[in-house]
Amino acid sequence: MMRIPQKGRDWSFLKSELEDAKKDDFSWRRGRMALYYYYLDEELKRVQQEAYCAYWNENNMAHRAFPSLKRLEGEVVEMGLSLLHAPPGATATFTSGGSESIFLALKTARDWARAEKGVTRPKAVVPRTCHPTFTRAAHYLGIEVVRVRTSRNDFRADVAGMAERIDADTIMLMGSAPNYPFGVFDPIADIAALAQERGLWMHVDACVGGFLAPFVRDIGHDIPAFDFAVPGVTSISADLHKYGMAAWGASLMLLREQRLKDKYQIFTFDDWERGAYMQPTAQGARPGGAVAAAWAVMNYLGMDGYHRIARIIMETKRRLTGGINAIPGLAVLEPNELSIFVYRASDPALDIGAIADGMAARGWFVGRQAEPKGIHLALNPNHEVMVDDYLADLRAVVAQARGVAGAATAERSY
């Protein structure tokens, strides 16, 4: 069993050991990972790191002690609210990530429904494509999640099917913007209208799209309305540490009404010797560095920087999807509207699992889609550097899977 060493070790050796520990990791800098990271360039990484370190030891729970963090967090929240068309009186909470943002949305909706509707056995009706975090958070909170399969061929939520599953215990509907399995937007306006009609909470999971979709729309792509511009949307989760390009540990949970946060989100307690205790999040102590890094990145990039990121991602997707569709036997699933897409084998003679294995053997971290079987990619700005290499390897792997002579030594560029 590993024990704390009796004597401390020199940092130079520890630093070298840490670098060596990464030797078998996939290279996100070279764009060889399909998911799990968000990266633009070394210049932005330096901004993230230096801003984070500027607030390395400050606790964002202690706004009275660190009023600068209260100001920085407030400005990040205001920028997020403005971007997502929040009405006057809206509010938001800075969280550690999409999981916490979704947890808080469910918790707040549960307590609202208990107090204002008398619901004690709450249910949430959601598309089957919604992220597993939704069910995980609901499990902690004692909320039953009803996942509704879609009969549509465009991978979007079946609103009529969701309506059929609503009962007296239902407190919430949700839609994704976009969903993670296929990268398409649920019909948010239709789900929100249904929520209004039935007097239900409506949550939009925009953890992926919240800080990318507005900029993709600005550069000319057809992105449906999904935020507070849609009547009936009650809350939104949107991750800053995804396409907001902030350091890890940064998300927003946005609410249409301040009173919902004040009455049903914030935890308060005073039955102990120290006096009043109040927290708006699931955390206690919160890293000030995450707030500072988010604030610095948003100001450093500005609208122009986010538009540049949107252009890079959408052009990279165009090149990749076009190249994949040009390989006989492969086809990209349509539609796909933002940064995520899936491709599969259109030829029954090809095994997409074997294709995935072949790409992994060539040093690519492969995202494997279960239904339908396929390969899943979630694009970053720096994936633009890997397009030619990826397509060359994919062509070689497909040729090898078909048993083409010499395929194992097919051209590949590194």
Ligand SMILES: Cc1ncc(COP(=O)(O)O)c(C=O)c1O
Contents of the next structure:
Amino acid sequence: MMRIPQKGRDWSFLKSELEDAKKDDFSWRRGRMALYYYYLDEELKRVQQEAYCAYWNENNMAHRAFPSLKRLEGEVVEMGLSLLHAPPGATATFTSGGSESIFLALKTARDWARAEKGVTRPKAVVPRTCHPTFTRAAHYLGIEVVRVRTSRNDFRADVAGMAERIDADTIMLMGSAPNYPFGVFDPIADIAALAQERGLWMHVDACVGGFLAPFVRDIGHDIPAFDFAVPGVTSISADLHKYGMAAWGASLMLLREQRLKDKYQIFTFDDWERGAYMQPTAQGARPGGAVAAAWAVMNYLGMDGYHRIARIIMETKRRLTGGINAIPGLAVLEPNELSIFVYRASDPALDIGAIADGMAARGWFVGRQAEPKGIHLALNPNHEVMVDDYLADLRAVVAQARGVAGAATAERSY
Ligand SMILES: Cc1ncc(COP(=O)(O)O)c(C=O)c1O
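Hand over the structure of the form predicted in complex with this ligand; the form predicted alone is what we had up.
Below, the chain from earlier opens the complete complex, with every other chain and molecule after it.
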């Protein structure tokens, strides 16, 4: 087993070892990865890095020591709240990512339901397209998640089906804006109306859409209302480290009412020798750099920058989906409303798994969809550079793949 070296090694040597360590990793820079990264350009990367480093050693748990971080975090929170139509009295928490935002929403809802409704065996009813993080967080928190099959026509939540699964232990409904498997918005207004009617918490998972959908709507696309503009929405998760273009480790958990945060989100404790301890997040020490980078990116891009990103992504999607649909035997699933889409083989002589294998063999990092079998792409601005190469390779692979069975079902899909 490897041990910490007795003698420290020279940084210049370690640095080149790190660079070397990456040699077999995927080339995200040329847009060859279908998921797992967000990149606009070198300028924005410099802003992220320098802002992060400016707060390298500052611990964001220590607002008493670093009041500047309290201010920067407060400004990031306000920008997020205003973007997502928060009413007066709303609040938000800066978290480490979508998973933590969802965890906090579930934890706050659980404690609210226990205190105000006496529910001790809580359940959440969610569409099956909802991100696995929901079930994972619920597992940690002792909440049962009921996943309800979604429509096979438009991949949206089946609201009537969700209504049927509500019982006395149900505390929460949720919808995605958009969902990850298909890039489609659930009918948030209908789910929120149902939640209101039954006195339930309504969470919107806008980890993907929170910092993209408002800008896509502004540039003229049809995006349904999904945020606090919808009556009955209690909480929203929206990731800064996805389309907010911040450095990794940045998301917001937004709440319609400050009261819910004060009473049910914040953990307080004083039964030890150091006195009172209080945390609004699942983390203790938190990187100040993540807050500084998010703050800098939002101010650097401005609304204009985010609109530019929205235009690049939607134009890239138009070119890619048009090119894929023009290849006989392939079809892009509709609808797809934002940056995510899936395509499948519409010709029985083609196996989409064999096409995925062929693309992988040509150096593409392929997102394999399990149901229906397909190829999944989550676009970011950097994919603009890959469209022609991707389509050329896809045409060649399809020509070779006729009649060949692939390994798509055997591999991990995510
Ligand atoms: C819709 C949705 N929700 C939640 C998450 C989890 O976010 P994170 O990976 O930042 O924890 C993801 C991640 O892709 C997502 O797509």
